[in-house]
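Coming up is one lone chain in structure tokens, specifically the form predicted alone.
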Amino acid sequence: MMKSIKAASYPVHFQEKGYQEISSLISKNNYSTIFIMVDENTFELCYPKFIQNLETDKRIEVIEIESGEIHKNIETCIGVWNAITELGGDRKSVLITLGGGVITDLGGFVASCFKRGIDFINIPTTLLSMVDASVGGKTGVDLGVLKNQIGLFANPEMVLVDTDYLTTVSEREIKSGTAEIIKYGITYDRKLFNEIKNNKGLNINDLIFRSIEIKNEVVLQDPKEQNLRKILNFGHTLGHAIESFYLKSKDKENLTHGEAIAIGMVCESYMSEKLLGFPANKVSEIKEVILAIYKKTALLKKDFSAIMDLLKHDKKNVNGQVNFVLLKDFEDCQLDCKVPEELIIESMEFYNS
């Protein structure tokens, strides 16, 4: 039985506990309408089993929106808001966001700006939405292909883990949310790292438990992400740059958001071995590890210009400086790092190598 993890200004609950915790919610707040946040997806398949858990007599309206990244966008929201105000949506309202990252991320942030703000509830379907958006009070859309441009911090007001949703979703979107996991070992908890090296009966619920644990000690210490929370930006700089430059590519597949952060973990490790001396031997491990969970992407040489154009695009730099998160060590990092462009295109190399 997992016990639930208090954040900022909202509990997590997990399985059993956390519909009857919504359904009390729900009274208790006497909302007027309960609005569900779906895409096909979850409609489908995780919709079913929420339905039956939740004991309201109050109205429900379900609004399904389209699944992908690239629907993660500002008319998607305009379409969501039409919606809601075409169903009688009011300020009593609330927000239930049913899903993964996009529309948990997408969800909080229509629902802070719809009349300036109603309540949202999470419950994220997937391993990513679990271990990262679920937590932590970020909402926000992509603007074109840069991610996450668009957005405010927004807390909900609950948020419900049920572990049993993961089998709707296919083991490309596992391996998706276990970069996240990879790298709240790499910058916070090296047991957690070597648990997922030696990958020795591991229990998902225990890995996923962990994770909320770690990202919720990180946002309580920095909420707007002043100095500490940038740890979890690890791998993320250059991964988002090479998620965003896959996601417009017309003749490249699509990589899930944890395949680019984990190429970006393994670049980012040896940038940080080149500029603050990070022990050769962990950067393997740390390759190793990864590349044993993700097939190699070809990152060619004539894209490389390409990736570099949307990394400056990176929400997290000022004065169009590009700042990295680097490790001096397991569970060491510095923040606001300055990296020579040829040291990013040489830690692509690595990547190939």
Given for the second form:
2 protein chains.
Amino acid sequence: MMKSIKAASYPVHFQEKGYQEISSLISKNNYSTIFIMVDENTFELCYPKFIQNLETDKRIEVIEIESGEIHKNIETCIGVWNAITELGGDRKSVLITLGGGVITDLGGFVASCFKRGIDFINIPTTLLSMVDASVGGKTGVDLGVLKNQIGLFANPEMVLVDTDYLTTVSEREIKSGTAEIIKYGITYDRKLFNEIKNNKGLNINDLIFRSIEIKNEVVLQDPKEQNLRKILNFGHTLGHAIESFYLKSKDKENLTHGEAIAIGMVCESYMSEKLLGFPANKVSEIKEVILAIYKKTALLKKDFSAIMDLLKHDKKNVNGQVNFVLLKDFEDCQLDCKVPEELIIESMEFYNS
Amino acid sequence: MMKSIKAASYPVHFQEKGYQEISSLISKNNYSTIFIMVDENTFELCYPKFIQNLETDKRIEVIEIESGEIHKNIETCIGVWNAITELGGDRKSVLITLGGGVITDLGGFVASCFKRGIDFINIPTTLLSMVDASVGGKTGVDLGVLKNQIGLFANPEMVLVDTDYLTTVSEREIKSGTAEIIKYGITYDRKLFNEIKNNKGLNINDLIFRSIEIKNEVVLQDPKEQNLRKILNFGHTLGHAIESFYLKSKDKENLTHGEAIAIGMVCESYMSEKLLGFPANKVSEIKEVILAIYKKTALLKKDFSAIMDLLKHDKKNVNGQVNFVLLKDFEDCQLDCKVPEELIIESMEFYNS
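Next, give the form predicted in complex with another copy of the chain, keeping in mind that what was shown is the form predicted alone.
Following is the full complex, with the preceding chain placed first.
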């Protein structure tokens, strides 16, 4: 039995206990209508279990959006806002997000802006959204290919993590979430990284619990990402640019978020070696662990300049200067590092090598 | 010389002093870029004075949107977000809104959602935005014909009120703002109402200062509109529905916000008489003051049902029930009043009579 985690202003409940808690929260807050946001996959695979375990006599309305990062945009938000409006949503409505990171990120944003804010509850159904998106108060959508360009800091009333939902997602999606667990290991908990490296008797529930615990510890200390929280961006600066590049390249298959971040972590480890003296053997260790999980994506030389252009729109940039989080060591990050353009390109060549 | 008003987390500065304050705020916060949002009118008529009085060596970029309530929507926001992105906006950018309520409401929302929030500064240039929109932390845009359906509570870093800008707006726009001053008088300060009624030696600067003072007092006590702040919705429940109806009726000329609210105040005073015993002579007094300022708009019987439909989408509704703020007396409101549909219709007939 996993105990609950107390986040900023809301609890994270696990497994069966979560359903009791969600039912009593709904009853206590006396919501007028319960909107449940799903995509076609979670409606088919997760909604039946959820609705069977929810005890309420309130009106329930399901809002379905199309799955995929490509739909994580303002146009989808407008569709959801119109749907909630037509279904008579009011200020006492609650929005429950049931899905992966697209659903929880977009749903939290939609709820926070509807009539200047209604309550929302996150129920992540993918590993990525369990260990990352659903906790920490970031909501948002993409603007064109720029990830999470539009969004807010806004906390849910509750998060329910039921790892049973992981049986509904593909191996590739599980790996996508694993990249964030590796990140927590590298930046915050060497022991966690070693567990993944040794890959013996791993208990996914324990990994999830520990990841949420870490994210929560970091976010509580720095909710608005002024300093400490930036460590969670390790691998994400270059990773996001690579993810965006594949998203907008019509002739290339998209990378999952985790696949892109995994590449980003290898490259940024290499930058760390060159700029901060992060030991070369640890760079190799990280690269090996990652390449044992993710098949190598060939980064083409001719694509480097397009990736560099996308880097220039990273949310962490100030005055046109790209900011990286680099490693002095495991569990020891240096924030706001400037990296020469040549070294960024060199790091992608290192990944390829 | 008008003194400054201390609002929730930000100051409201008046006249020439405001320009010094804004210049030193920009310098203190070391913004990377200053975005100034205008429409074609304020760019021509207000921007020259503003830019002449702004002392800064930071990069300045002007973003122009089309004037008019019809453009206060998410599509315009997307255009502004794209413009800020293309102009290299980052988290240390600041957005200065220079215009009426459309600019300040939309601009505050755009800033609050860009990269999860950048600073903004409001410079209202119409009477309505000076006495209402620019203070109090409400931002938002319309969804279709539904006013402010999408938005946030978010505070600017500063508000600068320079009444010199009122020379740039039409008599009709001045009257639009006057409706909110009348509302403050009715719901909070009988003396202020009497001044407008007697209409002798009115000093617009004093009226503006007193209005902001009242709004600020109310908002400080109840920023999220849980109770007291609802008094500021007097006249707005039916008024918004009427405003929306004229906005979406292609064959009718739009009403200004103030013209619609003025009608709403007459009707809701009448409802107050019938439901709460608000004295009939005071209803007449309100109607007379309003009809002395605003020419009567004929509300057609055949339009009543469309107006009633729009009422059902009012943001204050819960469980499909329309909530009115009504008067027991001047300066004495009753919140969350349910009004029978027949009485709402009767009140519009009373306005017509």
